[in-house]
Structures are given as C-alpha cells and as structure tokens.
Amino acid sequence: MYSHDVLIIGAGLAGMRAALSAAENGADVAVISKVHPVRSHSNAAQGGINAALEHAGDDWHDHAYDTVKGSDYLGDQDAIEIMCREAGSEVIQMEHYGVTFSRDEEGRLGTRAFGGQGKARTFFVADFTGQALLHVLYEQIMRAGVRVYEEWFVLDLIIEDGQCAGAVVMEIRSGEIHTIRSKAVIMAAGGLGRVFEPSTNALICTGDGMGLAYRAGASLMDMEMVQYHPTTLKGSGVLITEGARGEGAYLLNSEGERFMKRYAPNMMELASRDVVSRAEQTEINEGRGVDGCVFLDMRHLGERVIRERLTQILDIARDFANVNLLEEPVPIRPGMHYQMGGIKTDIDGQTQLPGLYAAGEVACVSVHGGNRLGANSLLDTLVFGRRSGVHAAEAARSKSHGSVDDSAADGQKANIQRLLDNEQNGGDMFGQIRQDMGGTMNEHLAVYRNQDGMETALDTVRQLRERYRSVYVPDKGKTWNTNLVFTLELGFMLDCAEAVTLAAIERKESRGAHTREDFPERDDENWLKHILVEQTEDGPALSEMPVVITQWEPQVRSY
C-alpha cells in the first residue's frame, strides 16, 4: 500500500497547480494519471488567459462582471471575485516559472480580445497556450519531488468514516491493482467531452472523476451547462480557437454575409460563445449554411498574422480539411467542447465529502454558470487548483491517516473479474455503447434542446446502462488491457450522460448554453439557482441551492 499526505487525481494544469502548491506548503504529495502528464487535455488549450491587470489600465471588476454577464448570471459571484481578484498574480506567477508569454510591439505582455469581454486582457503564447503552461508546470512539479504514479487509473475513492481516505487504483502496464491511502484526495481529472461524439476533448475526457465522485457520494452542480464551441472543424470536430476571431476573423454564412451583425450589432464575431453558437445554427438551420457549416474568414489578417499567432490552426485546417487559412475561408460549426458542471465546491476546493477537494473542469465552483468565457478556463485551473493545493496540505497536517488496509481493493477487483467474465452472448463491446451514448447526447442535448428530445435521451441512456451490464471485454489479460480501461471509462461516461440529462429536463427555461425550443425565455423567478443531481439508493436525486450574488443583479443581456 502506498501512502501520501495529498493525492491528487489528474495531472492537467489544475492538477499540476494543485500539486505544486501543497508541495510548497510541505505536503507530501502525489499525482496519479492516466496518460503522461503533459498528455493532459490541457495541452490542447490554444487561445490564451484572462487576467486584467492594473498597471495595463484594466480592473478585476470589469473581469468580474464580465464573466457574471457571460455566465448568464448563474455564476457564484463570490468565486467569481476570488478569480478575477487573483488572476493577475497568477499569470505572473507562471511567466515567472518560466512560460513565455507573446509580446507586443513594445516587448510587454501582449493581449488579445475574446468573446463577451469588453477589454482585450487574454495574456497568450501564440494558439498554444495551454501546450506552454503545461509543459512549465511539469517542470516544476518535478523539481519539487512531487511523485507522479504515470498511466494509472483511478479505480475508485476510499471513504471510511463519511471522509475520503485515499483511492483504489489499477497500474495500467501491469494490470496490478493497489490501494493509495491519503490525507486528503483532489480531483483534477478533467471533463467530460467524450460524452458527446463528435467533441473538440481528447479522447481521454471520459467524465471519470466526475463519475467518481458521484459514487462517492458527492454532488454534481450545474451539469445541464454544456458549451458548444462556436467554430469546430467540419469533419473532425478539431477546435479552431476563438483566437481567430480576437485577432479579427470573419464568420461568413452561404451568402458571404457577416451574420452577426444581426445577432449582436455591438459584439459582432466576439459575442459570447453561447450567443454566436446560437446564431451560427439558427443559419445553418435557415437554409443559410453550406453542408451544415459557415464559414470562418481570416484571410484578411495577413500571413504574417496568422503565421506569428495561429500557427497552429494553419496546420490544423490544412491537414484535417485540406484549406489554406491564408488563401479561403474554413467550414466550421457549433461543436461540444466543456462542461461548465462539476462536482459542487466552495472557493477553497472542498467539496460536500469532508477531504475530497475537486479543481478545474471537473469541479464546479461555479465561476462560469450557464456559459464560460474563452480564456477563462486556464484561469480557473490555476486560481482554484492552487487554493485547493494549499487547503488541501494545511488539513493534511492536522489529520491522521484513516484505517485504511489493502482490503479496501476487494471490491473492485470483484468488479474487474465480473467484467472480463461476461460471455459475448450477444453482448456489446465498449465502443458501440459509447457511440450509441455520444450520438444521442449531440443529437438531443445540443445547441437547441427540447423536451422530446431530451426525454428520448434519457431513455436512450438508461437502456444503455442496461447493455453495460453485460458489456463483453474480450482482452482477458492483465498487460496494458486497454479494453477494460476504456470499458471502465464507459461506465464512468453513462453516469454523467444521465446526469447531464436529468439536469437538463429539470431546467424549464433558456440561460446560457442551455437554450430550450420549449421554453425560449430566461426565468430569474423560477430558475436564477443551481441543480444538484446526487446518487441514491434508488437512483439519481435532484435539488436546488441558490446563486450567491454580491454586487451583480440580473440585468437583461445582450452583446
């Protein structure tokens, strides 16, 4: 058995951050993943970081409410305030860890602007932002000696005396099952994108610590809050970033028309993501798309512009959809890309489980509401990932390991031998139920929803989770089985699709990315507040809490 003061599941930029700070504050600590560490997903972030920072003429209450404005004020304003209140140290804190930040004319940091902001304060490193803290991060956390348990998975949280106590876990190169006992457990384990086909995550975003801590006994929050991203790659789904159009793209609908002027006169292309998602679909839906996309124009940037600060996406829409950025427009359409739901934290980590803390996408605590502003999602990661690394390693040195044994592995090495003891008989393998599950969540619980549609869903799900049980793993061995990890993965999947569901038909109104054809107005009356969905002994259960507002009241929004 294996035994550390904080264990953190994840090794993203939350959890990297995370790590860091509990080892500053003299924790023994480790990070357990299922990919190599700089494999996270957030890797992939390409566009940049808010931070709005004094000495540059900007305020963290414009950031604030912003954000409020952005989450269609179902954002918690008091951790709304923490982040943007800290984001500035913090994006001074990784260039001082060694991340190199694009620059402007001048040699400062340079900004660029991104939707629903009314100040360009998105700090970058060309359109691999994500790819250059990660790395930074890696770094660091090796030279402070974190351990990091490398291609491991979390098989399941211990809890023993209504606390966390550690996790039971599988090594992935030998199929060896072992028990980790902790202090303290953080959840850094990413989102859920996978849940949806086609989506911009990795194929790794499989919803696992979320679904972990349902079992456990925690809540999720808000989960019914999917973003489709407004410009994902025709065909692949692959992520264009919004910094395209902060650098000032175009969109184009069939008629070579900028439609946004008539969706948002004020914001244009740099609306929020829920507000242009919307208006890209209501014209594809009209008849005014080309193959049930429109068009993405940068060619008036300049090849210098699009060579220096998105370079990236050059490559991306010359291999995967064979444009020359520089030369034509790019086919592009709303597509899956973050969950602003979670598992339900305060502002410090904690969640409702005494010693299990959660940061990043896979927490909730509720700093992006019904819709996330781009670049605000790094930020979140780090703000939030370094308050529960410090919580986490002061609770650690008043607390004495729980009494916790090898034993505590018995049940999910039962749980294994039942799985590879399914006969096939007829039965699935993982991947038909996973595509089965990511068509039905996109066809119904898209852009726009509705009550049809969602119930279809739900009943589509629940009869999945049927085929699970008798899902076949026809890989019998203990080395590198890749088919049981991602059938593990599966479950872990149908959790949070039902959830999300649930959430989604719970909600009577339109806020956000959650845009119902049956209920086309916000409610402040009857919804301003959260859904909770908690596991029960007979099944999912929903309730409510309500929005902590500090300073912003609910105002009619438009861009």
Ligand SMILES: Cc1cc2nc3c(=O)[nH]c(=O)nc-3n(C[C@H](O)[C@H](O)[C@H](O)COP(=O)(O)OP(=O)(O)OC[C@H]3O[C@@H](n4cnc5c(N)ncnc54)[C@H](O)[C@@H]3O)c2cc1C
Contents of the next structure:
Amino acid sequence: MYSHDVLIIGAGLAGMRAALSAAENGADVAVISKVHPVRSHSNAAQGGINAALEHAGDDWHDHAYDTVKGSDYLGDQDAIEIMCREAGSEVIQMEHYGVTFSRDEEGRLGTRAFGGQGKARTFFVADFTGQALLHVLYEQIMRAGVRVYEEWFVLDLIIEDGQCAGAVVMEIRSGEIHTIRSKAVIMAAGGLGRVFEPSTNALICTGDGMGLAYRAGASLMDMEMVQYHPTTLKGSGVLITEGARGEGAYLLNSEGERFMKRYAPNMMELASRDVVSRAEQTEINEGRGVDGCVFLDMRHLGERVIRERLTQILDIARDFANVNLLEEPVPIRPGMHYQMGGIKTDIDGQTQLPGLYAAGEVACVSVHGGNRLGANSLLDTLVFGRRSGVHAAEAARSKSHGSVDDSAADGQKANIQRLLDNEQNGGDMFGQIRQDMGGTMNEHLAVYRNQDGMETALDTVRQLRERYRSVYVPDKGKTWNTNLVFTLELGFMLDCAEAVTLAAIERKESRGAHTREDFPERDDENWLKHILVEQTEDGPALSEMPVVITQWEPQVRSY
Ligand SMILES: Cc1cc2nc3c(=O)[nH]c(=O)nc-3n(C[C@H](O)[C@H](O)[C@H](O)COP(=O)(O)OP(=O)(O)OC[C@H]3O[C@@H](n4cnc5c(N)ncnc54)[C@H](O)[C@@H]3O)c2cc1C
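Right, the form predicted on its own is done; let's see the coordinates for the form predicted in complex with the named molecule.
Shown next: the complete complex, the earlier chain at its head.
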C-alpha cells in the first residue's frame, strides 16, 4: 500500500496546478495519471487563456460580466468573480514559472480576441498554449518533488466512514492492483468528450473522474450543458481554434454570405459559442450548407498572420481535410467540444463528499453555466486547481490517515476478474458499445434537442448498459492490457451518458448550449437553477439548486 497526504487523480493542467500548490503548502503529494503527464488532454488546448490585466486597461469585472452573460446566467457569480479576479496573477505566475507567452509589437504580453468578450484578453502561446503550460507545470512539479504514478489507472475511490480516504489503482504496465491511501483526494481527471462521437477531445477523455465520484456518492451538476464548438473539421471532428476567428476569420454559407450578420450583428463570428453553433446549424438545416458544413475563410488574414499565429491549424487543415488555408476556405461544422457540467464543488474545490475535491473540466464550480467562453477553461483549471491544492494541503495537516489497508482493493480485483471471465457468447467488445453510445449522443444531444430524441437516447444508453454487463474482453493478460482499460473506461462513459441525458430531459427550456426545439425560450421563472444527478440505490436521482447571483441579474442575451 502507498500513502500520501494529498492524492491527485489527473496530471492535466488542473491536476498539476493542484499538485504544485499543495506541495508548496507543505503536503506530501502524489499525482496519478493514466497517461504520461504531458500527454494529458490539456496538451491540445490551442487558443489561449483569459485574464483581464489592469495595466492593459482591462477590468476583471468586465471579464466576469462577459462570463456571466456567456453562461446564459446559469454560472454561479461568486465563483465567476473569484476566477476573473485571480486570473491576472495566475497568468503572470505562469509567466514567472517559465511559459513563453506570445508578445505584441512592443514586446509586452500579447492578446487576441475570443468569442463573447468585449475586449481582447486572451493570452496565448501561438496556437499551442495548453502544451506550453503543461510542460512548464510538469517541470515545476518535478522541482517540487511531487511523486508521479504515470500510466496508472484509477479504478475506484476508497470511502471510509463517509470520507474519501484514497483510491484503488491499477499499474497498467504490470496489471497489478494497489491501494493508495491519502488524507485528501483531488479529482482532476478531465472531461467526458468521447461520450460523443465525433468529438474534438482526445480518445482518453472518457469521463472516468465524473464516473468515479458519482459512484462514490458525489453529485454531478449542469450535466445537460454540453458545448458544441462552432469550428470542427468535417469528418474527423478535429478542432480549428476560435483563435482563427479571433484573428479575423469569416464564417460563410454556401452562398458566400457572412451569415452571422443575421444572428449576431454586433459580435458577428465572435459571438459566444452556443450562438455561433446554433447559427451554423440553422444555416445547414435550412439548406445553406454544403455536405452538412459551412465554411471558415482565412485567406484575407494573409500568410504572415496564419504562419505565425495559427501554424498548427494550417497543418491540421492540410493533414485532416486536404485544404490549404492560405488559398481556400475549410468546411467546418459544430462538434462536441466541452462539458460545462461535472462534479459539484464549492469555490475551494470541495465536493459534497468529505475529503474529495475536484478541479478542472471534471468539476463544476459552475463558472461556465450554460455555455463556456473560449479560453476560460484553462483559467478554470489553474485557478481552481490551485485553490483545491491549497485547501487540501491545509486540511491534510490536521488529519490522520484512516485505517485503510490492502483489502480496500478486493472489490475491484473481483470486478476485473468478473469482466475477464465473461465468455464471448455473442457479447460485444467495448468498441461496438462505445461507437453506438457516441453516435446516439451526437444524434440526439447535439446543438438542437427535443423530448423524443432525448428519450430515444436514454433508452439506447440503458440498453447499452445491459450489453455492457456481458462485454467481452479478449485479452486476458496482465501486461499492458489496454483492452481491459478501454472496457473499464466505457463503464464510466455510460454513467456519464445517462447523467447527461437525464438532466437534459429534465430541463424544459432553452438556455446556453441546451437548445430545445420543443421549449425554445429561456424560462428564468422556472429554470434559473442547477440540476444535480446523484446515484442512489434506486438508480439516478435528480435534484435542484439555486444559482448564485451576486451583481448581475439575468437579462435578454444578444450579441
Ligand atoms: C482541441 C481543444 C482545444 C482547446 N483549447 C482551449 C483553449 O485554447 N483555451 C481553453 O481555455 N480551453 C481549451 N480547451 C479546453 C481545455 O483544454 C480543457 O478543458 C482542459 O485542458 C482540461 O484540463 P484538465 O486538467 O481538467 O483535464 P485533462 O488535461 O484532460 O487531464 C486529465 C488527466 O486525468 C487523467 N485521468 C483521467 N482518467 C484517469 C483514470 N481513470 N486514472 C488515472 N488518471 C486518469 C489523465 O491521464 C490526465 O492526466 C480545448 C479543448 C480541446 C479539445
């Protein structure tokens, strides 16, 4: 058995930021990740991170207002205020740690415009901001002496006397199952993107953290709020960063028209993501698309801007769509990108389960509400990762370890054996179930939703859960049994799919990313509230919580 003060599940930006702050606050910290830390999905973040820097003439109140409006007033304003107030110092801290942010003409930190914001306040490192941050944080946690269990897979949380007291984990290389006890656990296991197919997310974004916490008794909140990003490539669903529109790219329909003028005359292509995705989908549905897509046109930006600031997407468009952005528009469409919901936390990352914290995309402190602003997610990971780390380290100081021993792993050992014992007997392998789930979710829980479609999705997900009981794992070995790992991930994905669908059926209005054809209006009187999903002995149970409003009363939202 291994033992640490603070155990962090996930080595993306949220996990590593939490690890660094917990270590700096004197805790013995370990991070566990199913992939090498710098292969975490945060690596994919392209466009940048938001902060209102005062000396750049910006004001965190404006950033907070844009975020509240972007959330369609579902975001909790106390948390949004904290995130926006702490953004500037966090970005500067990252610079001091060693992140080489791109500069403006005068050599100061440069910014670019991102959607739904009144000011250009997105700091960036070309179009690989996530990678730059991730590598620097990895260096910093190495310097701070954080123990990293890399390529270890978390199977279960250990709950003792109602407290989270560690985790049961599998070393993927050897297949050995271990117990790690800790005084606090911070869940930073990222999003659930691959519950939908296609998605802009890495294949490892399988909602494990939400599933682990949900099974352990924590509530999931705002799960119906799934962001479809306006610019994902036809076919593969690979992301073209919002930074492209931030640099001035146009959206065109099949008639060559900049159609956003009819949907968001002031902000045009830089309206918030839910608005732009709905506009695109409407154009496509009304016959002004081509092959289910509209176009992103960057030709007028010129070669220098594209090569210097959008270098990665120049390659992506060439490699995945055979399009030269310098010479032609690229076909794009709305695609699944981000989960606004997650494990419900307070502003210090504490969940409703004592001893368990959560931060990053896995969590829902509700700074994104119904719709996340581009470049606010990296900020969320860093601000609330740091806050969770500080709080968990302090809590661990006055706590002793529970009486956890190796027997805590017995249940998971039996569970894995049961999976491996499943006979083929017509049972599916993980891939077929995963594909059916992803296709169903993308068909019925995308940009436009309705009751019939969502009920069809719920039926399908429940049938898939039945099929999952007899899922067949052909590889019976212990060493690098990725077939087993993918099968375990699928179990978490099905939990998430059910929670998303249930919450979406429950919300009988349109707000943010949740647009219902059968309830097209926002309904503040009845639905200005969060929906929570909790696992009970009788299955998933739904409940509600009020939205925290500090200074911005809901208004009609237009861009
Ligand atoms: C293509 C793309 C571009 C983006 N660009 C931007 C951007 O420019 N700006 C912005 O603000 N946001 C952006 N986002 C969103 C942002 O990148 C993510 O929301 C954020 O990086 C999530 O970070 P995280 O630390 O929460 O999780 P992740 O980086 O996903 O890390 C999760 C960690 O958990 C570990 N893990 C998961 N399950 C287990 C398990 N069972 N056992 C052990 N370890 C586990 C993983 O190994 C990983 O280390 C982008 C997203 C995409 C898809």
